[in-house]
Amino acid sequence: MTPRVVIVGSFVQDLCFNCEHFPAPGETTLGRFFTGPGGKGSNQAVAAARLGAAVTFIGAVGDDAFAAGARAFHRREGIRSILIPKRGYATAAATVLVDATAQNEIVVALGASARIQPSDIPPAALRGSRIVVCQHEANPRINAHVFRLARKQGVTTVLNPAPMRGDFDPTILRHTDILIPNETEFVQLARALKLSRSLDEAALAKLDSVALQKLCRGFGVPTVIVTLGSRGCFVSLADRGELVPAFKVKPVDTTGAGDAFVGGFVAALARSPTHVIAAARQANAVAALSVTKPGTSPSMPTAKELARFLKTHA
């Protein structure tokens, strides 16, 4: 029986626009345009059934044009999709600009993701599972919930906290096995728990892996895992911390790296829950093959495309 994993998060409509370089306050730039189906739950949720993970997705909607393509695509993608209609709010969406260096500036409008609810949850959702996912881009009340509910149920807890947000409740991370931030979370998170008030992005870098584990300890979490771009990752365990390094490609659209990481993450724990280093290896390849394509959803590889991948990058 393949491992299931449960991803609760956000479906959102992107509406993508390429352009040379970022419009500045005032000037308007022109660009090729395209739209297609995101969320950082959902793009999760994508790559880790592309890599043949039993994906169940659970969000919400609106009653509308984007919710009814989201349900489309969800079977095609072979998702198990349970998405929650909150009438009177839209579909969420994004506009997602991309420049000539591959780099992204997005603005997300949350609509009925925001206005999902603990009883949205059906009680039976992760009987089954070995891995639940959640991030900061719905209500961040369902992730405690879900958590709790999980904790109950033996399952392994896995949050990526994306967007940091105003109202972020750290108490969540006692109800955490895994936590999954960028670089930026990292900072945020730290300053919130008051283990560094110095601490940014550019002295993040310098850290040597001794005071990087020495921090992430600091966390309370049992795994600590940061995503640092091109270099790679860093996994903090209990007893060790390592830098997994990153593969190198040439970037079209970073947009999603990081959804294509979480979801090429749990795929290959789900299936070897102990290796957690391997299972990081395999996320940075998951990363690396989607910024080679354009999009979010549409970029995450398949399995046959990762195979290919890491037999040409040993």
Contents of the next structure:
Amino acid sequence: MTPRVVIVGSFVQDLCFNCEHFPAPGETTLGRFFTGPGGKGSNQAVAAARLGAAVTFIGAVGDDAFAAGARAFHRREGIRSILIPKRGYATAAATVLVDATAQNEIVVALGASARIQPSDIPPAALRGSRIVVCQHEANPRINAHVFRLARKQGVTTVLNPAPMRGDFDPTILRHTDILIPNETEFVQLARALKLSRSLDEAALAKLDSVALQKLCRGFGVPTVIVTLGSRGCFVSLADRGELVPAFKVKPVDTTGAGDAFVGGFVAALARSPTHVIAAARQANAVAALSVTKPGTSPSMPTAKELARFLKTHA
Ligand code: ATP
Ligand code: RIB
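Can you return the structure of this protein in the form predicted in complex with adenosine-5'-triphosphate rather than the form predicted alone?
Whole complex next, starting from this chain.
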């Protein structure tokens, strides 16, 4: 059994609609519907658990049918799940639109997830764990609390700042060992920290490795990994930066690719803590497999599927 990964974040019931094109304001389009388990934290927990990691998930849910579904789902996935009930609040839910080009648009209502408090975290939650992961779908106070606890216990802290929020407090970066933003979040973070006034996603895409490494170092975080969609990811370590290319696949739904990446990354890192580039390569493969299937948590590959994929995609 590898050392435990603890993921603190959101379970979200995803209400997914496939459509030819996203409706314009005022427009109604026909589509196909399905619902399934989602939420950035929970998706990451599923991705890591399916790869054999020992995973604890901590989140909050309402007193409704979605909560019962979440408990049953985590049980089936072999996740040690601590879902704190929040009376009077709904379990988080999201509308996920996916168009014919596999792009998505999401609105998420956090409900109970945003109500999780530091006092909800069991004092022994991190005992015996190697890595703890937080995102921005619960609340910022909980992330700061969890990372402070982790630092006291020598647990590696991973922050996936998704989605980027207006109330982001940069002081959490002082307690972060590994930061994993996507391109949008990277640009927003760089602006919030005043590392660059003119940076946008188009400019980011044109940066060479030297310039990107310099920007990454400005965050003051030991390891920064920028996910770059179909280009893969850029891994910035203290002394060097390296582009780790994506695997070539035909995407049908990229929703949750970032979560697959984070889950795949921490599952590998829990086994081999010093092999960051190898973990990023595994993360690219897990995320590539996830974009070939619809849905978020349901699209996360198993260890067997990953092994088969890596054999044919050396
Ligand atoms: P999402 O918000 O859709 O979950 P994201 O914007 O957080 O995704 P991306 O940077 O788009 O994250 O993708 C995360 C990772 O998924 C990439 O680093 C890459 O490894 C993989 N990936 C995404 N899109 C593709 C693709 N079209 N082909 C192969 N791999 C992909
Ligand atoms: O990252 C994808 C997730 O973001 C979806 O599962 C949805 O729940 C939103 O929170």
